[in-house]
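A single chain comes next, written as structure tokens; it is the form predicted alone.
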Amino acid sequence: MEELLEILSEVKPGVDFETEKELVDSGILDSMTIIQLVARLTDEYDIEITPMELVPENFNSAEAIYAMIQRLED
């Protein structure tokens, strides 16, 4: 989870990713930022994030992103 928080902070500095629960719904993560994030996650975690995974529920919080990563690693 720490590695994910570092990646999130690099992609979108200045956001408290540990407490924010509406990253997509509040517009903190927009489509371009999500594309950057997906590219980083794909490289760092060696996973494939399919278009089916690109739903707000998977990106609204660091916990949701981490849960998606764990699911895709299995």
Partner chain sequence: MTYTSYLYFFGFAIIVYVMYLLFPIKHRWKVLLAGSCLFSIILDGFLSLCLFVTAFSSYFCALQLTKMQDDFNSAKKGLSKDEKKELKNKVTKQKKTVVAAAVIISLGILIVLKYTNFFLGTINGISAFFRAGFEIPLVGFVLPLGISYYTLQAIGYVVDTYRGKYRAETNPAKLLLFVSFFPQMTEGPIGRYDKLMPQLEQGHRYNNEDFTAGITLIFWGLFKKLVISDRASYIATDVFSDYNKYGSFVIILAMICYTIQLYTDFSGCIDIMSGTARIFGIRLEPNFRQPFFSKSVGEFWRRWHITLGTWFKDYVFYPVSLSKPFMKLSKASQNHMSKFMASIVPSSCALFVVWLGTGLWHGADIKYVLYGLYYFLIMILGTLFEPVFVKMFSKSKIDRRGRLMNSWAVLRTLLLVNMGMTMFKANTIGDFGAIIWRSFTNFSMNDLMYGTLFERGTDRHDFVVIAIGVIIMFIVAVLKEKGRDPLKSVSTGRIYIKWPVMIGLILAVLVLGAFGPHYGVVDNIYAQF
Contents of the next structure:
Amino acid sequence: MEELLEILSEVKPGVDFETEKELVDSGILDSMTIIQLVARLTDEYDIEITPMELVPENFNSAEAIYAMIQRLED
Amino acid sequence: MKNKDSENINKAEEKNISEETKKETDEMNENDEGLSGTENKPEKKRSKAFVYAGKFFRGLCFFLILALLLPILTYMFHPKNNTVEDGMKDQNAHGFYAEPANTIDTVIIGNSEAYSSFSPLEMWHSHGMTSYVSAQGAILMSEAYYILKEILKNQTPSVVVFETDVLFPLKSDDTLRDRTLNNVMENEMPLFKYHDNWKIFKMGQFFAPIKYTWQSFSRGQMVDPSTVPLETPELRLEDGKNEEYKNGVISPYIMMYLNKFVDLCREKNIELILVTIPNTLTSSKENHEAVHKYAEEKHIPHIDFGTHPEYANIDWTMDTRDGGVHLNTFGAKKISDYLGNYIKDHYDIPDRRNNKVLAKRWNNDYKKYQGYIRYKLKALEE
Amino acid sequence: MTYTSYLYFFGFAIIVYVMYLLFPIKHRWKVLLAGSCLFSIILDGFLSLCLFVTAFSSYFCALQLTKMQDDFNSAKKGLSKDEKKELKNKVTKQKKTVVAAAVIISLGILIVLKYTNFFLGTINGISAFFRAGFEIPLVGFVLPLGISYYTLQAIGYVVDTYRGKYRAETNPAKLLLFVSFFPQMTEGPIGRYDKLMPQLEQGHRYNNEDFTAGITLIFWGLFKKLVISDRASYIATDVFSDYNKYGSFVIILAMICYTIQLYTDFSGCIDIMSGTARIFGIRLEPNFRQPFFSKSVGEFWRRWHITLGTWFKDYVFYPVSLSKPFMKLSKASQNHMSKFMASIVPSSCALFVVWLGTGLWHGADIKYVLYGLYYFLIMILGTLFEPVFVKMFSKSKIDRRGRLMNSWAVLRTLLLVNMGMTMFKANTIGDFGAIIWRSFTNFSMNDLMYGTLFERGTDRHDFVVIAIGVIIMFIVAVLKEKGRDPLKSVSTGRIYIKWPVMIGLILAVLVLGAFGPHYGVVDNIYAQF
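Alternate state requested, the form predicted together with its partner chain (shown: the form predicted alone):
Let us now look at the entire complex, which starts with that chain.
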């Protein structure tokens, strides 16, 4: 989780990722940023993220992203 | 599940409505809006039918208010006189409104061919017969039908002359379908036709009384003595320029209102005459033949100046104002002479010259007409 | 049959609705299907054929995809991990073939009908340039209305079943209804199967609130289209077709009018269609969210034609950026470039594909390609200079989120978008350049001073009506932006608010609408794509 928060603040500085629950719906993460994030995540966690996973529910909060990573790691 | 439940409730209630009407009137008053959320609570169940009835009643009220407002608006935007300034769209075609009741014995209806090719004043001069050309450029057949209906409100003509160029409007069936529907809506709901008059009306005009006073001195004819000759010395029917519309097919949307037009004449015991003026836009052997066939089927006389050029001997180097599309005043005189004779020979039309008051106005206008032609010709020479 | 014609309202919509209510709940979707088929046949017989082919190819392919996935799921039980992986790769390959087939058929029809002449023209142009001495005659295909919308909708459906988002529809008739549902056939919004289909197949009973909301929305749409858009259309068409006659003032006015026209035409039509669907108890996807309050061009495109934007995001941008070549590019750039550039380059490349696609989607013309690239360029420049802006603001101590900067951002976006719209309307890209040039150089107020401005088909009355209409729209938009949708409060509010507003709206459309014997029908701009 710590690692993820670090990546997040690297990709999009200046956002409080620990509390924000509407990253996508409120427009903090736009599609460009999501793609940058996904590129980092695939690298760091060695997972394959398909377009199928790119829905707001999976990216709205740090916890949601973390849950998605864990699901994909299995 | 939820749907089914409420459906059952509905049925149960429908039975109860009549029995419990009285008891629940009081409850009704207490319950205003927002009852829909309490659908499934049994204690409120009984009043639900009333909520529905109330909603239905309210909807009805809404449409009643609209239905009351519409005639008011229709009146507000309706032309207050038959002139353009007063909101009438095509002034020349609507001059008949100001003619004294039951004084027009022949009505001529058509498009630009009609207002170019017929001269009521010439027919008056040679035969003493009164007529009016109510024609609009590129008129739709449905509009022709509605205008005849409008004329018949105030006039009792014995003869209606219909110029058949209206049957070939050079448009696709889809366009004709849409336009005919628009036209019918506009005639049935005049607000749709005249709502735009807010642009030209002054304050007082919205509720002013409707009074038609504008009289057309030429009785709807467009008087134009200028000449632009046809390039070829002769107008041959097969020279029509619009290949796509030469095949003699009358669109169903035209046919529908042509039949209504014919039926209207029959119903009012009016003699109908179809007249075809040849022109370089819509004439073709097939188109003329199609009209002829229709006339034979319906037993309507058909005067075809295209197939029978000898009727009027139109000189296409002299008698057209735009190279063969429309006739000028000289062409119109030839056509009107033939038509006047034809009507006089075949139908019982009164000679209105005996009516002093009427004759005075018609004679004056004939003079005006001749003066106007002379003035125009002079202006053209200069 | 346009959505604003009498034929649509009196000859079609009302009849379909009455039939809908007369049928048993279970069978009501069949009325919608019959209505949609009839609608497409009235529009164009050829359209129905294209629609049919797309719907059924999508149906079979999607069914096949679900079946393959089921087979895989049952076969993988009891296999070892490696065997599983091998089988999965094999199945994925097969599934890819199927999804490709569906996309090729649907997209193929669209491309052949829409772009053949563009390709041939380009080849001819090249041939003429090199004096190759050959010229391919152009073909006379007629582009059926709505093909650009339902094709995307069908493709989205097949791709989603490929991704396993939902199972394929088993009833071909229902899928045909999904692809052809008449309110969204010719201009969208581009719907999603998982949101639309449940609403379509479920019969809806009459509901007072839906009915009122639907009617209000329809008249609000008619107000936008007939009162504002069609009046604004005359000056825009007139000035753009003969811009050499006009000075800068009239040209700028025409540019603004065109932006107003395009927005009210498109969003008005969407409102009419959403209102129609709402009466049937069906809610279509929103396609606009006050786009002119956007603070950046990127935001504008998330608020304007929303369903097209999300479609390109889900089915072009994401798959392209996640595809293998792009992942490789992304890795390579991380190794060879600064951190900042490495984060921008790959997504920019994907974005380029999206904007090229968006441009081409609007039409087969070099003008539309440039239109797409115009927005691409603005967005890339914005991202590139972002660090510079950040520095500037922190140095100058201007509050970037302050009121003044926000207004400036909105105004700037408005100007950029207006420019884009001008490019959209101009006949050729050369015309666009000339128009912009003239609007800056040919300064003249003559038209305003001598009143000749009002002789261009749009008289002073029209301008007054347009201005009032725009003010009303602005107020509504501000309220919506603050989360209080006035249209919604009309349909749920008290009678003394609801009735006057509804009656006012209906009468405004009847009296002020640009329809009747002296108006031609103005075709919907977005239906032509």
